[in-house]
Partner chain sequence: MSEDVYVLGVDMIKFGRFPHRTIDGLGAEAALLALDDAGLGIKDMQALYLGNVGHVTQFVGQKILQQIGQTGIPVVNCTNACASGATAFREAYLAVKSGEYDLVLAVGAEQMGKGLLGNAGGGDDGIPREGLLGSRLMPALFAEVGMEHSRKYGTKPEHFAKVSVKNHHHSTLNPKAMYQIETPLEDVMGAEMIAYPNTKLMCSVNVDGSAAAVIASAKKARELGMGRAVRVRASALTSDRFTQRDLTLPDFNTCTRDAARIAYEKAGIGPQDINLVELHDCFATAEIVHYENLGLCGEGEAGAFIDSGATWLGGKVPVNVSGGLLSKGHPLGATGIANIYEVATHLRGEAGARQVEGARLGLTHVLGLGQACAVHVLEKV
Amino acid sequence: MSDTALANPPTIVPFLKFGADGAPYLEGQQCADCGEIYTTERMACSKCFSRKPFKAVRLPTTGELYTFSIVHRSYPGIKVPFVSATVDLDGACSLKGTLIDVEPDPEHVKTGMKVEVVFRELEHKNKEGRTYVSYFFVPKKG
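Is it possible to get the structure of the chain by itself, in the form predicted alone?
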């Protein structure tokens, strides 16, 4: 599936956006004073307490695995095991998500490994029968 084939489907999080070309991306909110970046809209910056309006910025698509947990029990319909990950995006914020395309085993997942953000359709559909899109992390190649 190409990223441009995802023309505005429903998303799993509000900070997953689609560009004019239909390609998905993650959008952060950057503090006007100190430059700190968050994934959620805020009334004030947690770092410098500024109340100036935040600026929307595209989040980077690469980062480093900060920590992870291998999940063996989850909600009905969620395939286990999977890797729940927290990634420090390059030059931006930390983001929690699922690390895919890797064996969910500590022998194959290491903190500090380089990862990339990818977008995939989910098996789940909304009330209108449209497939949701979400972001995931995959090990960076090369």
Contents of the next structure:
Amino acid sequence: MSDTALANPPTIVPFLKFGADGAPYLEGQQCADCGEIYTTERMACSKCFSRKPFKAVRLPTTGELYTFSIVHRSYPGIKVPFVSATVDLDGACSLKGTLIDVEPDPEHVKTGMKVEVVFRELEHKNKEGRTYVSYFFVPKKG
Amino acid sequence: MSEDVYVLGVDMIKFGRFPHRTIDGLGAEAALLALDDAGLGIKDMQALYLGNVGHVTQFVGQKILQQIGQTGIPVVNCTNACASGATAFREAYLAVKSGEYDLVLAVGAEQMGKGLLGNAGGGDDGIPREGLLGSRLMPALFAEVGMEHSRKYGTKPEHFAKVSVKNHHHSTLNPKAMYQIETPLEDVMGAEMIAYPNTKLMCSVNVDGSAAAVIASAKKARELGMGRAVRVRASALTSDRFTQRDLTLPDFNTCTRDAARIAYEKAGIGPQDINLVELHDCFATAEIVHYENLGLCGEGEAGAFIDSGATWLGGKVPVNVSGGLLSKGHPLGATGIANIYEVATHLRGEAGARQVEGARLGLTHVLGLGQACAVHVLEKV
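Okay, that one was the form predicted alone. Can I see the form predicted in complex with its partner chain too?
What follows is the entire complex, opening with the chain shown before.
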């Protein structure tokens, strides 16, 4: 999937957005007072309680694997094993997701490793037959 | 300053799987056991506090009274995830502490079924989020908390696994535990991997169960006799205050540290004064982090602490001598009161083969994902 040719397909989370050029990105909501960034909307800042309107900001696409688990048993129909990851995005908030493009074992997945956010099409399609897009983490190259 | 509050009667059923019983039937059985233990009847109770998760919209507390005696007393049905039973106990405690009542009943009951807790998170689009956006299943969430500890302090899978060896061993001494089976380290490590580093033997057992406690004012306890009474020295309940990653990776640590600090302050004691602990070992990884959260050992020392044997029966501060959630079982709404039962039984000197000798002060801890953390300190009278 090209990052540039998306005609705003359906997404798996509301904070996955598309720029004017059609490129996907993640959008955070930043507190106007303390600067804390959230991926979900709220009435006031959880941290400093400010009620000033939040500012929409683009989340960075690089970060560090803070912690993880390798899930071997899940619900019927969920492909295992997969790496459940908590990532600290550089200079922003932390984000939960799945780490892919890596062997799902503790020899290859290490806390502190650098990761990137990528956008991939899913196998799921909506009623109009359009393909869903979600975000994933991959090990940072280089 | 209001007067002390006492547990006069407390009991639990043997945890197990009872798919053909009703939730109110399970709760009623524990309620009668606790009333018998106190030498009292339902007619003596001035209020009922019920803890439950799975049936909480079904007036479980009222249905229990329909089974054991409809006296018309106020009933409060509490839900707070895995802290539901402890929340019911605390509400009962507060009601007596306030002076409103002299005798109340707290009951926790749960009918669970088997399988993984949590949900696949499918939205209106029918696409499960599980696996796409990481995992929201309990084994993975608590595994991530364990891996956070590994990251900071080098804690190894063996350290976590030793928790299961210990708690399964303890449960061989507890006839009310779901299982009484020894699990050597190689068995724990070699069991089916559920969510690394938690294997199947490092996950709590989903069981059905119930527990109940009769709580009394000092005046009533003196009147009825203090012979087997246990004093509630402190009750603390917290939720998750803002911390850096709580909204991404539920922060089970901070709310536990807050609750422990409040409980120790209220009791006027420190962790070094505690003789036994029943803490929320929903997964083996959780017990390790809670050693530090509850102040049982220093920061980063939990791995060495389990290695030292300090938390085994006979050690410096035995933890989960009941077998814990890992082997006694974890019927969500009942767990908090079952913990009270375990600690009270030791303080009464009635714990038989697993008795912690000379126990004078004990601590219970539960953690509900969401978050709700309850800590209680109990004292021998």
